[in-house]
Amino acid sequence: MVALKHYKEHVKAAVAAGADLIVCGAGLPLELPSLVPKESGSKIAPIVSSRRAAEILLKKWDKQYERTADLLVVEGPKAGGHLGFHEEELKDVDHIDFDEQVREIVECKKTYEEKYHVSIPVVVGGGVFNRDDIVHVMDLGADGVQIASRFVATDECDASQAYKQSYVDAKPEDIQIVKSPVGMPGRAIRNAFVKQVEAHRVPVTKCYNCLKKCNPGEVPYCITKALTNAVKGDLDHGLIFCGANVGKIKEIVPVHQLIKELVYG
């Protein structure tokens, strides 16, 4: 995460430890290249939501490190966790023509791909289910696809069994727009920790110095807590990120079992 406090030496340890592939985030990583020597071998990947952001991104490592993205990873409106639009905009994500934006941000590329002779995949996250969506993403052009809340309801999957069931039990009303202390809209399950900060702030008791923008005299809760309780399973005082589609999944499966279904229907 962009947002990190210790996001450069994060990404400095990953290369050290030779990392093959390096996923930026919550925010735009505009500095990566600086981080990510090319002879390190790791591979760099930033997370855009529209093309205007894909194209400011690869407009300024063409200009500044003569670098180019190894990976685009587009995630949508419909994704878990932290998103990048803005809240407005998430109340009625229908709205939001995110097929167009995928269409261009693969469009935009080409101009990299060309110049460094490299191919640049893009990976499409948010709201992809099942099969269906899966072809779907791929029509639009997409090299892959990148799929979260089906995997957390799994066996293998290594949160908590309250965790995992709570995606299970999530109704499609159980799902809304939280604000985070990072300082961007994420999608969650309502639950009893996110009816207690809109009544009112959970005091900081213990910073654990993740974020970059953080004064814990201020911030409405500790998101590095809320969330470490969560995948424990203290869902009481946990924050639930999840996404759009967590309102289908019925049951916990085997991840094989998932992903004969995703590839074959």
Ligand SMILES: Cc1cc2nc3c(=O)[nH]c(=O)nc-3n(C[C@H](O)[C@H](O)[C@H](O)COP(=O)(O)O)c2cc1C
Second form
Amino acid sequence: MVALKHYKEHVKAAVAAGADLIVCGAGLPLELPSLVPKESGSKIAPIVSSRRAAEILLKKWDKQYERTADLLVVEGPKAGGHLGFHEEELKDVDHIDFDEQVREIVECKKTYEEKYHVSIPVVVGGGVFNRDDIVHVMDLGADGVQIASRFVATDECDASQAYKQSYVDAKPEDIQIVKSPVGMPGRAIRNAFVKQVEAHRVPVTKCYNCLKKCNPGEVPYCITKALTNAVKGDLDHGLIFCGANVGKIKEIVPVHQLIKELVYG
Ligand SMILES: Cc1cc2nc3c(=O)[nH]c(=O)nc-3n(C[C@H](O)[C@H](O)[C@H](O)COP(=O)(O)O)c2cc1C
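Given the form predicted on its own, state the structure of the form predicted in complex with this ligand.
Every component of the complex follows; first up is the chain already shown.
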């Protein structure tokens, strides 16, 4: 996450550890090439949510570093967690022509594929729920999909059982856009915690030093504490991030079964 206070140190540590691929989001990773020397062999992938962001980033990397992306992750308005859209836009996600953004990003990256004689795969995420959705984004020109929410509701996911069950129990009307101290809107299940922070702030008792821009004395709650509480199963004090299609999840299944369903329908 570009928004992290120790973002650069995290990237450098990943390179030193021999990471194959570094995926950066929660802000545009404009300086990422300067942190990942080409000789390191670590590949770099920005997360973008619009053609405009993709264009700005690829142009900057080209001009300033003579580099291009090794892979592009395109995250749409139906994704879970922090979102690269304005709160206003997210009130009516069906009004955002995300398909068009994907098509345009696929077009835009071709310039850089030609210039650098490489292939830049495009991976699309956000609301991809079943085989038809996968076929749909591949038809738009994507090379792969990034799926999160469905894999939370699997036996193998290491979140608490309570977290996974909250996905199974969630109805479409339980999902809402929340403000996050990260400075981006996020999508989460409307639980006791979300209602509580709407009414008053939850004072920060311990600072984890996670974000570049965070004033623990002012933020409505601590994002690190809220997310870890939820993952550990303390849902009443936790923020349950989820994708827009979480209401369609009906059971917790083994990953093997989910993959079979996604691949064969
Ligand atoms: C619980 C949860 C936590 C997430 N946390 C992150 C994160 O820390 N960084 C990130 O880049 N994306 C994060 N995401 C977004 C996913 O990586 C993914 O792109 C998106 O949720 C895909 O949409 P889907 O959940 O509808 O499949 C998160 C998603 C969920 C559901």
